[in-house]
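Next comes just one chain, in structure tokens: the form predicted alone.
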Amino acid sequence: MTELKWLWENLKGFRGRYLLCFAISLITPVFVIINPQLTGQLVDSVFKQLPDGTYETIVDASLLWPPILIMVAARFLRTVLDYSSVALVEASSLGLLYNLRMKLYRHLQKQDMNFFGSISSGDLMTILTSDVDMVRHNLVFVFRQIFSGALIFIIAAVYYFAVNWKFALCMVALTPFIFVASFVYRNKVKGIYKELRQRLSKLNSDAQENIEGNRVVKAFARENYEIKQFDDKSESFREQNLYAQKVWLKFYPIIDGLSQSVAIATILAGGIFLIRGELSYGELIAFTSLSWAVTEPFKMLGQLFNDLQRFFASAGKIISVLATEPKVQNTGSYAPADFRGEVEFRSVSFWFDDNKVLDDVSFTIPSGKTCAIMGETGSGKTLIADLLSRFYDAAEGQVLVDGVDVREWDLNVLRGHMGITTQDVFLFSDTVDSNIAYGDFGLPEEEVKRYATMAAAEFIDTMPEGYATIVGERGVGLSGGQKQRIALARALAVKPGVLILDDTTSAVDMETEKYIQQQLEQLDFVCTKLIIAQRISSVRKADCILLLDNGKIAERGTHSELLKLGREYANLWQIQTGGITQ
């Protein structure tokens, strides 16, 4: 099966230990036979049957000690082997767990925006936690139980047939019925656990989304509504769990009843064979002691099948994620020693599904110059920045940096020359210093402070521990403007050849914005700037301004040239400034 083949491939490096565990499992069941067999011999040596059918009790210590010592040694050796088997399987499973999580995490780091737009973060967290744990659980417990249970049953059955084949037939006559009931149950629950896993994923997604958006929830006093939504998903998950258990409880009495019937058959048939003289007391005691070896594996089949279905659901989800290849591939190798930062969009078009977001967009930004992009929400402004950073690839046309198509660049080299501040500012739950130096952890502290000053982030000095202050998850506790300024300092700290500012100063006051613009004009390194903004005050000094409308460039030129056109840009200027000309 695909899932089992995949599991074996991912056990690479730990297969030897896992196989050794199963090799030990081949030996251990033999010891299951030894103690009942010796117990039977002891009973038969103590109770000697006479020709007239009566029994004589014989107590001879010389006959008792050897079997007893062998039984103690067998028990001790079995315990040692069981311990070794558990140690081996735990070591191999923990190795698999680590490798699988790292493989998944590395794979996620290589994915593009298309992937993260198609799967929820809650679903990904479910894959990285519960799905991986379920795979390990099956590796450690389920597979071993199936293997050892089957071996114990086979060895016990062989022993029964070797001693008394008639009695053995009575013992195993019911086992085919247990097999049939178990496999009917397996087919019944096959799809139930896939649905259960989906509902767990939705539950996790809802929880994560609401924890991240708790400020919005509180701002609109929607706590009760969100509690109700979470309760609905929790109830849905509970109902599916109950349904799975109800299906199991319908089959459990059948499977358990048949298993118990084997024990009953042992007593009834054993009594009959004993009365008829076809079994000795010792053989009956040995058979009775071994009856669990026949019944127990079948009693566990239902739970094992439950866990197996969970395994297939979880493994299938992991496999599907690992099989998803990013549309943006790092296949380029262009990595020049110098980076000029010339940017060109050449007849670029892009679709999201059937929605055309950019339509034949062309423009050039010479090295060291500034280009500003304006337009209504959804006009494609941020997408231009995403295409330049190769978060997406153009559907038509070319995006070029220094005259070379971005698809021919080594992706890490290309992005290493870019500093980006995004619309939705993201800060890590770490120190302010680490957030600013994220692109270069070797950045000296004085440099961190210099770039913070350039980004008008002097407020950092007033924080409880200054630059060593831990910012909350996603920067909780900071204002929008404060987060924007830390993000700008982070982008500047890598001394980018291309600086992309996406609504970077939308949450700061006019005076702070003016200061930041002055700092950007005085950078001590050559930097091409792409500014995306809604306020004309943020773009008026740009060397070129593009006004997008429905994915097309409707107007282009400098601030003064666009005012002279008297079209949409001039209208925006009129609205935002009240007609003041300066």
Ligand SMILES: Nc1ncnc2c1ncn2[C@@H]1O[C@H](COP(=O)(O)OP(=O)(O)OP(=O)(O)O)[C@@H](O)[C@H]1O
The other form holds:
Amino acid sequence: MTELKWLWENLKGFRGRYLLCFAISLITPVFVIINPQLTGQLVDSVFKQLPDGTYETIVDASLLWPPILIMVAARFLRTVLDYSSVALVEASSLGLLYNLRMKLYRHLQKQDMNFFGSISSGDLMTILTSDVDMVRHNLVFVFRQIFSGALIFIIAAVYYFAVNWKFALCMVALTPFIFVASFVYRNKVKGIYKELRQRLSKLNSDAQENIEGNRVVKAFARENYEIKQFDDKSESFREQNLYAQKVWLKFYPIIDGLSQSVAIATILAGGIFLIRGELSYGELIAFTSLSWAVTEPFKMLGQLFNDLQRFFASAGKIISVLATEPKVQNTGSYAPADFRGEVEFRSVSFWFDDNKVLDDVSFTIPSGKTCAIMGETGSGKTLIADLLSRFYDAAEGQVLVDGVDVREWDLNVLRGHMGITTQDVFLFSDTVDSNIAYGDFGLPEEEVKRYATMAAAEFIDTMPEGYATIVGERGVGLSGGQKQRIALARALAVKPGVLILDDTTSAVDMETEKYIQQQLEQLDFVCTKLIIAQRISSVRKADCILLLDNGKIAERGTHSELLKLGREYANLWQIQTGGITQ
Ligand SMILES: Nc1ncnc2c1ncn2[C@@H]1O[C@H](COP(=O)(O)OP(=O)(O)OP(=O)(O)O)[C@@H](O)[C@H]1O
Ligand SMILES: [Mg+2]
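Condition change, the form predicted alone to the form predicted together with this ligand:
Below: every chain and molecule of the assembly, starting with the one above.
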């Protein structure tokens, strides 16, 4: 029921229109009764029963007109009401669909790395598309069908009882059995659709991952393996779907058979009552033509239950995602007018579950200075960058910017002062120009070009449409080094007070790297730099170099200090330069 309450809350702004649909449904059953009732009356006035039990046929065309005119008027009115009802329900459900999708999308934007690490993008796509659609389908079709079906059944039953209660009793006597069968089915089907939804989500995730990783798949000639993987998931989805249908098929003959029996009971009981003179021809005709109103709602029960189960599975998933609060909260309000860019890590430790990945890390970077971080893969370099930009929060200790804990900063203001290039470069499938100006779309074209030049990205001019060239998804169509340079230009274009470069020049040749370093030294704004690299050539000019080992700072100092120390850094220097000092 939480799901229904949640739905009602989210219908805010459309509730009036949606309820009006139900109000219209309240009138509709009247039209269901009108036709059979008038037909019955017409038959009774043509075949008039005389007191001796025999029938007199009255041939009078004028008898035909009044009921026909009423029927035409009723049909017209019903069409108008149906039309309004569809217009109202579509407007409200499409409104809800839009709101819900936006709410989910906004919520996703708020989430942190912990969240995105815990849920696959395929699952998120399923939520944003099919789950939201399933909610709308229930709103448009299922709830209304349940309401109008129940109402039509009640009105038809009342009508039967009002006209001939004995006959009515025979008709509705079967309905409790249909109810019992339906509820047993409902219990059987519980959980099946939740599992079905999960399998669909796995199928989507698999497809998405495969498409994104197509280069790796091809490189390892694993197409057939991936087809098999997809086939397994498709098969698992098909099996679950089939299982759901089989459960339904077990109950379908019972529910359908009982519903059909109602129609047979009408003819049987009707015939007996007619012979006994307890029912007129007209009444029998009215009853038979109305018998669908009693049977139809039951026949639909199975499908309605299935759709309801799907609704609960989808709504439950949406609710659980919406209930996930990011661990990194933007609750701080510190937003000073000036930004100096002093960075301090004070006894910072961090765990991924039980795995301690940073251990008591302390260092400072004064405003405008450059700090470089080196270390083996997995030693925690990217994590330091992630903590500084608050992708995660420190488990112990503090990360401070300008002497203030990053958790006290207004997160948007803090990030607004940072220019970040992530290790795994991501470019949007948009123009090169828009990619560089991503942090500030109002950036004039000459500025975009200036930052591209600083990042040694002159190659853009040689591209087919220069800065207007569309970059393929995830930067397809560009080399690794080209992507890195566009990402660097994007980070510089926000004139950051703190620049974080994670392996940004790893795929760039030495000559270009040297040029980029010179450019970074000559920036026309104060910029504190945190440079993560594996090559000593990328870090040797830094004001301070940290060498990380298994989450701890093992060595720290300038290039010459670390060489003098004669430990791991000096060793690396030997390996990377072959001992030739420049
Ligand atoms: N999302 C995560 N969940 C669990 N463990 C993680 C996660 N991200 C990183 N780690 C672990 O944290 C440790 C530090 O990772 P980090 O990415 O900072 O390494 P790194 O020094 O940047 O390595 P590289 O040079 O390969 O980029 C690694 O042992 C890694 O396995
Ligand atoms: Mg890394």
